[in-house]
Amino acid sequence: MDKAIFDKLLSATKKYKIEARLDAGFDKLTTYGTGGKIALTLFPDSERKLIKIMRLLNRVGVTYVILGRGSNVLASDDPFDGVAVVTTRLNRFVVHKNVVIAQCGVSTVALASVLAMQGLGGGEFLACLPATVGGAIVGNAGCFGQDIKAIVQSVTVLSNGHVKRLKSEKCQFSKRDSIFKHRNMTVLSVKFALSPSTEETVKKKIADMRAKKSATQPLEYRSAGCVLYHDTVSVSRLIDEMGLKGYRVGGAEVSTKHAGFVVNIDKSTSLDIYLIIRYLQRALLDRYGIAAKTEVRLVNFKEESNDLFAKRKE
């Protein structure tokens, strides 16, 4: 990063009273527990501060990544010569009748707990996502037949320096996708509309989902959930059919419990995980003609990384 830009950013963090760290790494900020050091990591604790720093980052043109709980991120082992903006301190929300307005850094698990106590249904699946509201919105997260699209009324974003509110139908939600994956927008907060229910009913649904998750997913290992998806086909079923459960590179492995997960079982590097993901994509394409999309967000990987698996086998 250019020193003048770096100094300007540090000066701004002091002015805006935003905590800045020079020693943070993706290994401490992602659920995979892997990834390289970050040149500058920022922790804004209010929407106003997030807006100010995002406007500055876009104005100076520095490379940046926005992180919530890092539960759907795989960052390269290489040093990241850019800025990571961590939103977990933007964790306020309000509930009025069946409507909830939550900031981008609100924990989905914590939100689900409050919804249960309020007897509000439709968001039970949030209890099974180790994510933030902002990250869940970007990836249209979901599980067990529910997804976030179904409960979103509107999303407030920072776009081209301006705060805008997008109604749900403008967010272009589709399977594990949204407009926010493809446009330079920062999710600030989300307005949800839930369904009136009872505390007992909602807690029962959450308990059932968690039991199913525990029985079917490798929760004992670090992961980022399912790494691949397809709009119409169950990718994990096809990986299982190919006999690739247990396929291993270094300290990473295709879970023997759920074929959609690539897990960190023994001090894996990000490269180990990445190579498995690319191998699975190639195998799915060769065997079934299926072009599986990457569900996990790849950060700081170079284009030539696509050839690394072939090079490693030679």
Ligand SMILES: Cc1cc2nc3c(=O)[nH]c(=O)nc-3n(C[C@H](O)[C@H](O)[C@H](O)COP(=O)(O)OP(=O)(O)OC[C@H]3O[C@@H](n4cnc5c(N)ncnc54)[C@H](O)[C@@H]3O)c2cc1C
Second form
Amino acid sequence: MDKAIFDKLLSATKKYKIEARLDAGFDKLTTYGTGGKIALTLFPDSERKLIKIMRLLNRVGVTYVILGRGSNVLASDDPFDGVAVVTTRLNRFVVHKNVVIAQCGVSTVALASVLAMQGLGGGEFLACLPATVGGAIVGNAGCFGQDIKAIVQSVTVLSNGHVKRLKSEKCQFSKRDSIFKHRNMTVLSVKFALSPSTEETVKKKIADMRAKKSATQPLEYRSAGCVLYHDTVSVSRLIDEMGLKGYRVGGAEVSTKHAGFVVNIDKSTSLDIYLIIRYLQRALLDRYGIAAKTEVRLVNFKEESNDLFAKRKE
Ligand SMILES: Cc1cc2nc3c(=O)[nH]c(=O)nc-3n(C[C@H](O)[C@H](O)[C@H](O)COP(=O)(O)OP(=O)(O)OC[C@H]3O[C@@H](n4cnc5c(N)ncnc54)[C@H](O)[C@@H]3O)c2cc1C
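Mind pulling up the form predicted together with the named molecule next to the form predicted on its own we just looked at?
Everything in the complex follows now, all chains and molecules, and the chain you saw is the first one.
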């Protein structure tokens, strides 16, 4: 990073009272526990500070990545000569009747337990995601037939330096996708509308979902959930069908419990995981003509295009 820009960013973080670290790495900020050091990592703790720093980052034109809990991010092992903005300190929310407004860094697990206590239904799946609200919105996260799209009323974003509110219909939610994956927008907060239920019913649904998750997914290992997806086909089933469960590179392998997961089983590097992802994409394309998209966000890899294989077929 240009020294003048770096100095400018550092002095801005002092002025705005944003914690800045020069020694952080993706290994401590992602659920995979892998990835290189980051030149500058920022931890804004209010929406006002997040807005100020995002405006500045866009103005100076530096490479940056926003991180929630890093549960859908695979960052390369190389040093990242850019800025990571971590949102987890923006963790306030308000509940009014069946409506909840949550800042982007609110933990989905914490939110789910509040919804349960309030007897509000429709967001039970949030308890199964090791995520922030912002990250869950970007990837339209969900499981067991529920997804975040169904409970979103509107999303407040920073776009081109302006704060805007997008109604749910404008967010272009689809399978593991939204407008926020394709446009340079920072999700600031989200307004949810839940359905009336009872504490007992919601807690029971959460317990059932969690039991199903731990019975079918390798939660004992570090991962980023399912790494690939396709709009119409179950990619996990096809990986299983090809006999690729247990396929290993270095310290990473295709989970033997759930073929959609690539897990860090023994001090894996990001490259080990990346090579498996690309191998699976190639195998799916060659055997079935399926162009699977990467669900996990690849950061600081030379070839970051999710459409690398899609370009060849379909
Ligand atoms: C064990 C395990 C199980 C999982 N199970 C599921 C599952 O069942 N269903 C599912 O959908 N996912 C699942 N995941 C994946 C992951 O939890 C979700 O994708 C989650 O929504 C990511 O949230 P996050 O806060 O960690 O986002 P991150 O991983 O930090 O970020 C994801 C993307 O969103 C961007 N982003 C984050 N916050 C903002 C913001 N405020 N503004 C703009 N961009 C932002 C990031 O830059 C990145 O591109 C699982 C992961 C793990 C580890």
